Amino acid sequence: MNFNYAIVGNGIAGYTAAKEIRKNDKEGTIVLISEEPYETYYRIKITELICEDDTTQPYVCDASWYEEHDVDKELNARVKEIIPEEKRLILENGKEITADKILLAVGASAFVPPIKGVEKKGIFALRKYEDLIQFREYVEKYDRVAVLGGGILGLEAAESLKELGKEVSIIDRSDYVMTRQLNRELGLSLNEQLKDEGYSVYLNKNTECFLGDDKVEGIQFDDGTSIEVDAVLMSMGVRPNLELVKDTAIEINRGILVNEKMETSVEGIYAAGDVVEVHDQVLGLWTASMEMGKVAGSNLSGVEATYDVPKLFTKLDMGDVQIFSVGAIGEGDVYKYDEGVEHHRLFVKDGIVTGAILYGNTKAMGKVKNYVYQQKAIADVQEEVYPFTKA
């Protein structure tokens, strides 16, 4: 089979870059090729999911989308090889498909480190919608489960899994959680409102191995302390699936290296998403993903368009826990704003506002935000909002 255009991956990438090729060229024949046997759904929804009664795929749009647009779709079909100098594709189920231009948006797969144990039942990564299912089923049964990581999807899990009534750990390698979004001191006193607000939390623990026989009993850590648990969330991040393109024309480092039109190393193949390196970066976020989608589009349709890294912060509401942070968090100067259970915190260097954290309260995030993008000075800001004082 033969196409103008073959979409690898059926994420918000894929999705959006068939969407913009169809705004481009109406007439152009387009496949949709993914592993799952899904349309595509908000990845970014599962982790809610958890607690929900109603776990219902979170569609982005309705199956007759492809129909209305002329896109083709083969789901539940993984590509097995690419052949980039040919345009060419050859699927699991035996089919080929070449086309005049290929995108690669594969994604990435949650990050399960090599700990011994890790193949026990009880113990799951949560990246696709299947992996939601699975681990709805298996923890009705048992009420004690252990997040694995305590950065911001850690932390999302945990509060999902407490809404659902389980006793609820979040165990981390470092002393505080969240060490992306916080200064030592701020996680410092997350790590205490976590525990106020009922988690079990264990800090500065590298696990060992995972107790059980069958399936998972227990965590042993390195320092010889272990915790009892029915199941385990591993959220430690994740990585570019790249085994695809290993060992083809396609250049790769951490993820498939891609120019600003999202174009690869090979004329007429664009990657975008989760699996791509633009700008010496690995994003793994919806709306990058979203926006990458749009500008391979764009160029693959043949209207130039350019993609510039956002400039990223974070946001967590956590039932009382209520956390902003952007820019570069620890350097330079402090000032601070701490009043109840506000502790707002601005991150100077040479006179310019490089950081910010709001804890407590997150009402001043916009101002704050436009503190550190448009590079404004502290003497200009340092009583606007709050008044900050130099620590």
Ligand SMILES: Cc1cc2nc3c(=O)[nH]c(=O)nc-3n(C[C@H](O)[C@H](O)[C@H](O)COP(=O)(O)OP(=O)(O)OC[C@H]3O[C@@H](n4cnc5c(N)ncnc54)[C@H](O)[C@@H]3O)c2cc1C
The other form holds:
Amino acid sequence: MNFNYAIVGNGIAGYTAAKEIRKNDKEGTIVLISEEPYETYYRIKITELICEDDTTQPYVCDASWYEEHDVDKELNARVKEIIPEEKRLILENGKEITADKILLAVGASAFVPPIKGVEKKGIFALRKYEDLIQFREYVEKYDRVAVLGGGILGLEAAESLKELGKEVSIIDRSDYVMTRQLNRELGLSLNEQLKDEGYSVYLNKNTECFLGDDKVEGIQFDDGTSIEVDAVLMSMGVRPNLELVKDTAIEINRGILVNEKMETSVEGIYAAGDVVEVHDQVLGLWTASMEMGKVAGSNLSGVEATYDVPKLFTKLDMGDVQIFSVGAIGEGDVYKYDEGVEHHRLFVKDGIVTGAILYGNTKAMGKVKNYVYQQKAIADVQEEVYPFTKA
Ligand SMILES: Cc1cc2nc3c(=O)[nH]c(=O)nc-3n(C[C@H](O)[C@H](O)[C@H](O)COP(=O)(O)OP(=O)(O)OC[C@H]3O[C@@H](n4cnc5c(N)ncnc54)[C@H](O)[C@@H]3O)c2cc1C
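The form predicted in complex with the ligand, contrasted with the form predicted on its own above:
Let's see the whole complex now, leading with the same chain.
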């Protein structure tokens, strides 16, 4: 089969690229290939579906979209080999697809470290819809669930599990959770707040092995302590899916290397989404993947576009816990505002605001985000939304 455009991966990056190509090229043939048996769905909603009664896939578009836009689908079809020089894809089901141009939007996989006993029943990582269904089915029978990894996705999963009525433990190897978004001082406050909200929080814990015969029954830490659990959810980050391109001419580092037009090192082959490394970053974010897909789709179909360095920020809404974090955290001088449950911080280098945390109330996040991205002088904003004082 020959197409003008072949897109491997129908996550948000691949789907958005197909949409963009069709916008610019009404005639070209497009095929969207995916290992998963489903049309594009909101992967980010998997966490909230942990506690929903209705777990049907949250599809991104109606099933009719593909036919209406003349986009062919190859679902349940893993690409097992790519021959970049020939723009040829070999599928596990025996089919071969050639295309004038190819987009690799194969995403990432959950990182599961090779901890002893990790293969036991009851240990999960959530990346795909299938993972969610299996996890839900398993935890239905049990009460005690441990989330291994206190990053933002781990905390959001912990919240959903608590809502499902589970006894939830949060485990991290650092001495506080959300280390990428919080400084130590506020991280320690969050530890306490999570405990107050009913979570068991275990910090400075390195997992040595999972206990139990066939199924997990506990976690043994390397400090000699252990806890009893019925199920474990691993939330330890993701790794780009690089197997397909590993031994090819397509250059990789931590992800597939692309320029700002989302072009790989091989002409006519583009990459977008969680699988890429762009502007020296591997992002792993929904909106970034969508934007990259749009830029790739545009360039693939002859309309020049570039992907700029993204303006990243994080927001956590977890019961009474409200946190917003942006920029370089924990560096430079600290400016504080503390009032009741609100603890806001600005991080300042050479008089310029380079990072910020809003803790307890995030209503000023729009303004504070601009301080960082517009490189505002602290002298100009110190009194604007809160009266910050130098620590
Ligand atoms: C539970 C969860 C919660 C998240 N929450 C957030 C959030 O709140 N905010 C946020 O910004 N981000 C969040 N993310 C991350 C976000 O979902 C990803 O950044 C985004 O989905 C990446 O899109 P993508 O299209 O690059 O890749 P993916 O969505 O991973 O899609 C890639 C597709 O390619 C397929 N594929 C892979 N290899 C092959 C092959 N060889 N052949 C055929 N098909 C293949 C995969 O099966 C998959 O369907 C979350 C992720 C998860 C798992």
